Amino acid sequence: MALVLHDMNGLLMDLLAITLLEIFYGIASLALISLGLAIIFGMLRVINFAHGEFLMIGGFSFIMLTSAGVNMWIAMLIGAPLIVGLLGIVVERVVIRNLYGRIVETILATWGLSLFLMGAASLLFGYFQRGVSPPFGTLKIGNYQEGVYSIFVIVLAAAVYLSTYLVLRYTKLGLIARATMQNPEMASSLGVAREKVYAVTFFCGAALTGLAGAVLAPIAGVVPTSGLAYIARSFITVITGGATVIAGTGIASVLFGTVSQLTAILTRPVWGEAALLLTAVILLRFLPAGITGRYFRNGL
């Protein structure tokens, strides 16, 4: 009796750890796919339709760079988030400027921007998946197996997460950036070029995504139409979060990931989507200035 307890109290100890291993990759992988968006939505305020598709594009980017013999790591962590960034300046500077503000026009902007990325993608690459077989191998839990990978991406977005926050709170940089987006006009009178804020901003915001992409690729595979399942999700998780970067998107992505994959571990993914959608609708009945709107207000 005391060993069939023994190894009941065992299975249940590794089923938790697995569980808790995909509750943890699932908050990382909603945080990756979020924090460049929340990036350009929170400080330029710029709804960025087209964020799909600069995840899509960052995944293709990695798969492309890895195929052609370039170092799996180069391309995943500077190569990919490069491109992508450099597409955001082109994006920005040809797009975006003349839109800052006009919020309409700037969705219906990036909106055509993300029609015409995913076809030229399609014309470019076709519609079979590509992919990269993630590295690590798997990791033994008892009865139960996780990706190496995984715990990757786990750790990995905690120390985008870190870095990020640290560049803007404590840098230079940071401090320039947020203080022209609270107030352009007094910026620019204590000569600050607002034109290269701004494009700076959009790089680092596009760059993070083209980051998400390329680190999600190995797992989720890269068709041209992967963006399609990531705008949602990340949309979703900002405009919860609310108007502090950082902090609103961290909780949020806390929160929904949460959610999402312990609803889909008990029942199916869908009902994990579905889960998360409810959520978000609860959350935004109860707190309509997202979650940092009415907590966190001082937060970055």
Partner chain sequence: MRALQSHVTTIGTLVAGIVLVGIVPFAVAPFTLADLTLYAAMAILAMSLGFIWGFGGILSFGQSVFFGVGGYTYAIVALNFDSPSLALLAAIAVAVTGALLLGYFIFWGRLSDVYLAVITLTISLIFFMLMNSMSSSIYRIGDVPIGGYNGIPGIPPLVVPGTDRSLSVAETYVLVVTVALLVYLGLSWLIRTKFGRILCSIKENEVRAELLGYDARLYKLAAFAVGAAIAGMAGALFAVYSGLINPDVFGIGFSAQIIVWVMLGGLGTLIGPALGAVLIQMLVVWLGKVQVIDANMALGVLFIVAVLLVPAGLVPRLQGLLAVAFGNLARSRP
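To test you: the structure above is the form predicted alone. What is the structure of the form predicted in complex with its partner chain?
Only a single chain is listed, so you will not see partners or other molecules.
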């Protein structure tokens, strides 16, 4: 009897552990795909509708570099962010620079950009680029088995958030960036080159997006239309989070990731998705400037 009880406990513990891991993974992937968008929105007030395509190009950069013989980790952690970051700089220069402060125009322009990049990717890369399989082995938890790569994604997401926070909070670059965003005129009168700050910020946002695209590529695969699957979710996460980059998007990711994963686990996947959207609707209704709009006005 005691033995059976122990077994039952063990089974429950396994289930609990694996469920927690799923939830953390859900949070981490949501947090990763949203961060770049959050930086560009939070700091520049630009809604980048081509965000999904930035993710897609990050994924393509990663698999193309890898198949060209570049080391997988270099391709993922350096190559893809660099390529998408540079793309971000070009986009900022050619399109966004003329549209600062006009949020609606940027929606239209970046929507156009999204269509363009989708078409361009289908011409350049097509639908048949061979992907990269998820590295690392598996982890056994009782009856269950989970990829170590999921744990890698969770750890990486945490690391990326922490380092972004540290850069913004403690470095000169972060200080200048925050100052320029809060009061461009003042910053520029103090000798800060505003245009340069915008470009660097856009580069950083795009690079983080490229990183996220590369990290998810081994799991999700990449096709020119991959971006469509991400855009709505990351958009909703960022806006619901509010204007503070780290806290807002972080909290929103935790909330949405938990709600959608738990609901999906307990009921059906479709209700998981619905729960995410419903939570967003209710949050926005009662915190009309996003989660952090009220409480973290000057936070990060």
